[in-house]
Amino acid sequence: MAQIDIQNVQKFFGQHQVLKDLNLTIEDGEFVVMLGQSGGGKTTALRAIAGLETVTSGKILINGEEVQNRKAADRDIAFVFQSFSLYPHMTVRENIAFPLRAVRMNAADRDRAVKAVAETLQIAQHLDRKPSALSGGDMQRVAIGRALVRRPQALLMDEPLGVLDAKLREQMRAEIKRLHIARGSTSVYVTHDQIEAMSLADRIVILHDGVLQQVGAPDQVYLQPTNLFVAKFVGSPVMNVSDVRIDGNNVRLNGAEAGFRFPDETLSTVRHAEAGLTLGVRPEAVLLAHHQGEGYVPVVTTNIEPLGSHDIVDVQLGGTVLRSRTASGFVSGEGQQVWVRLDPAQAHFFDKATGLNMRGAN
């Protein structure tokens, strides 16, 4: 398999810079997901690795060898597109075998390789069918099989589940993860879907406006966002954010009369920020109670989203709406008075000038 190194890569389309000094190492056998908004540069980065886009400057190395000037066909990398891109006049067997015909593999070896990958992907029963007779999930399995049949050094996937419905996406996520574990291949996967990123990745690479924002394990980018963009982008519902002021040990949200008491160790590194602070807390760190307790302030519920396993409850505090994750049915309706406090251990403070997390996120 392959280790992939991206070193100081810049990419321009005319005057528009799409990748800005990108540096990233993808380890041998790792599953890396590139996550970001549309136009953030993730697909361009993937295509640059594959050789489908040239880079303006910088280096791309595969197992220590520079490949940025090599053609895509000379990089021994397979690419799976969002669209299935199957040949409609060919059977599944012929579609999967196509790359092996291109390198003139003999018929017996070709047939063995096709059967092996079809069995791995659980589509052996479809080998003699045409793509039009298959479901969307099976067509994507065929596309993945065609990419894997020649055992490339790395598998690159650009939103391969984007055209599938929700149930098929869930099934195929599990299949892709199972396949990765079984083959130990180096995999790079592009998506804007956070569920896919969280469930598939060994590490998530977050790109925004061509700039690498954070690289880390799924729980790391969720629990320890390096900056305000990552904090607001990762997670559903999104992180609660509010400008705050600190008076002693009281943290007051924008427009709120009452504050929340935080311990000294939480505030020691942030209380003297010159540009001001933005507080960020996940919904699970917004704690609601039916009765007043120490550290709780009164609020009124403004909206409830029942989601089966849990509810998302909105409460108004001053000029800020806080979203809380609660047990299902914890609050009966809008307009109900409850009490709220914030968990200081799960609070993040971001410098308003730089957007950086001031509590030392990785």
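What you see is a predicted model; the values in this text were computed from it and never measured. Numbering follows the first chain given and starts at 1. Whichever C-alpha set is largest while still superposing within 1.5 Å between the two forms counts as the rigid core. What changes on going to the form predicted in complex with the partner chain:
Core-superposed comparison between these two forms: the Cα of Val238 travels less than 2 Å. Ala73 is not among the residues whose C-alpha shifts by 2 Å or more between these two forms once the rigid core is aligned; its shift stays under 2 Å. Core-aligned CA deviation for Pro88 between these two forms: 2 Å or greater.
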Second form
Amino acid sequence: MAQIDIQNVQKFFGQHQVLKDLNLTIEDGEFVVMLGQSGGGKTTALRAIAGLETVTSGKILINGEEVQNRKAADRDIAFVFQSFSLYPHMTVRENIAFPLRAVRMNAADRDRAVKAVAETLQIAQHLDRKPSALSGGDMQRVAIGRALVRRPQALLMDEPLGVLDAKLREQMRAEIKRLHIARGSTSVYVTHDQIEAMSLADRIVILHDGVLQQVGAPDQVYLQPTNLFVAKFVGSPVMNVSDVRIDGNNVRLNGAEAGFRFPDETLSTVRHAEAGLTLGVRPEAVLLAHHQGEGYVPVVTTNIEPLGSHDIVDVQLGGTVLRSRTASGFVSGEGQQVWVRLDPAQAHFFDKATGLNMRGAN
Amino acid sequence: MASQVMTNLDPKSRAAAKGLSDLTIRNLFIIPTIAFLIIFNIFPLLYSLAYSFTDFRASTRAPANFVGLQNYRDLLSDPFIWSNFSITAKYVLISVTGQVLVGFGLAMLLNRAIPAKGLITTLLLLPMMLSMAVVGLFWKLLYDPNFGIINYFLGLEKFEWLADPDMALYAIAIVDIWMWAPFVMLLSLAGLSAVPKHLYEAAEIDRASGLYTFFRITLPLVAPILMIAIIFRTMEAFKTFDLAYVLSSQPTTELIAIRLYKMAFQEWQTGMSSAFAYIVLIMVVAITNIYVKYLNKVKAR
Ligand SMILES: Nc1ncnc2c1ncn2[C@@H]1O[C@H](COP(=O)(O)OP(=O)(O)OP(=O)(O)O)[C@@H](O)[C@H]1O
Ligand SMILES: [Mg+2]
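Let me have the form predicted in complex with the partner chain next, following on from the form predicted on its own.
Now the complete complex, all chains and molecules, led by this one.
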């Protein structure tokens, strides 16, 4: 097991810069999830750590040793590919044993290791089948088994559950977590699914356009996003975002007549950027009431998504649709008059020019 | 499946307007082909089968006498015929092995990003497109002990490539390899480029050496298409005639096809040579069958 240190890594494909000055330390035994949109450079970063891709400049250290010029085979890192990349002409047993045979481990130890891994992953009954005869979930188990069988320095996974259906993803997610806890292997996991990221990660790394946006524990990334991109990318439904004007303690949304009263301590850190501010509030911080109350603004509901455990209610305020998370059945239908208030403690103000969170949470 | 396609005749089409049914159209296409096959392939095949049981000679007007299996018995107990077979076997082995080694090697070299890859591939394919007889003639010049360019470049003075009884068969095989290695290369290249790149990445991650990757991943995945190339080349090499006939007339290079030609058209033993042709046919079918069985086994893996 190992610590991985990425220092000032840049990666160009021709003129196109895919990784922009990446710095990241992954601690021994940590489970780090790289999260980001398609084309953000997640796969490239992971492949660079594994040695499948060279870096243009910068250093990659494993346990303090520089490895950026070493071949993948000399870095002793396991990789689970999105497409599984099982060897189609070999049985499951041969696939899992491949990394051991490649380094000439003796047959007895090899069989023992393969059996142990197969049992952990519950694929012992498929050992003599070909990959083509397996279901997607079992193929993924084999791919993970092949990666784990030799106790690598670190385990890298590139959207390993990407091609599985929703139910299986959830199940495999739990299994990956269980495996990680059992083995304590340093793991880097790439996904664009934030729920996967939240549920698996010790720390989440958010990459966008090759730039590292934020590194932090899941709740930290959710509660204290460093910038507007992270705020909008993490969380479902998406955070409500609107340009605002602040007059005194009154925060007015773009195009709205009425404003919300925010306490001084909330606004003190944001006042100096009055040039242009964007307010962000998550749906659970948009509070609805059936009656007029202190600090509430009257609105009309425009849409309701009943999700069983809760509802998502849209209300129109000025030029902005605010989405609120309410108890299920709280609002009975569209076109109803309700009152809305924002929770100042959960409100974020972003500088319109830079996108940075003005409350300096991070 | 096929009948489904045929019943889907567009009702507005001209064929429909003329009242042609699907069946009529199908027959219109198939009958000429069948007729052609019967007249030019099946009929001569059966006719020669009949001849193989007679002492017929096409050069005389004497009637053919039925001799039963006598021709087959004579042929199979003739030591000279067996020597023809063993020469052929040796030739097939050398030639096909050479083609596979050279062809697959070239394919391995070409299966990467190299400049002018398309041009190089095209140039390498040229020998395959030439006529056998022409190739034979100009290699005869290349091999010439007096002014041949090969001896000049190899510094071999007056080495007799084709007149030397031990060397001649190899010399012919070399020409065959030169001509047909590109064919093996072409098929191998198709096979190699069909191996997904990510499998090589997986192997690298799994710390497999280059050699280990080649034998455990590349070769097994290319094997089926390589087998097909080998089947084709074995069949062709087995019935080689023109190259050997043009290049050399040594007894040590008398392949079965040449023996057969002499028997049929120089000695005019028509009945006997028909029997001979049938023996060769059965052998080719048997060898091909062995290959195909093996191919299926490789594919099942
Ligand atoms: N081999 C390559 N050659 C040229 N450009 C590449 C190459 N690999 C990736 N890119 C480019 O680099 C950028 C980042 O790609 P990358 O695969 O790392 O993104 P990603 O975050 O993994 O996206 P996804 O979620 O779609 O997998 C993309 O714009 C892609 O087009
Ligand atoms: Mg990717």
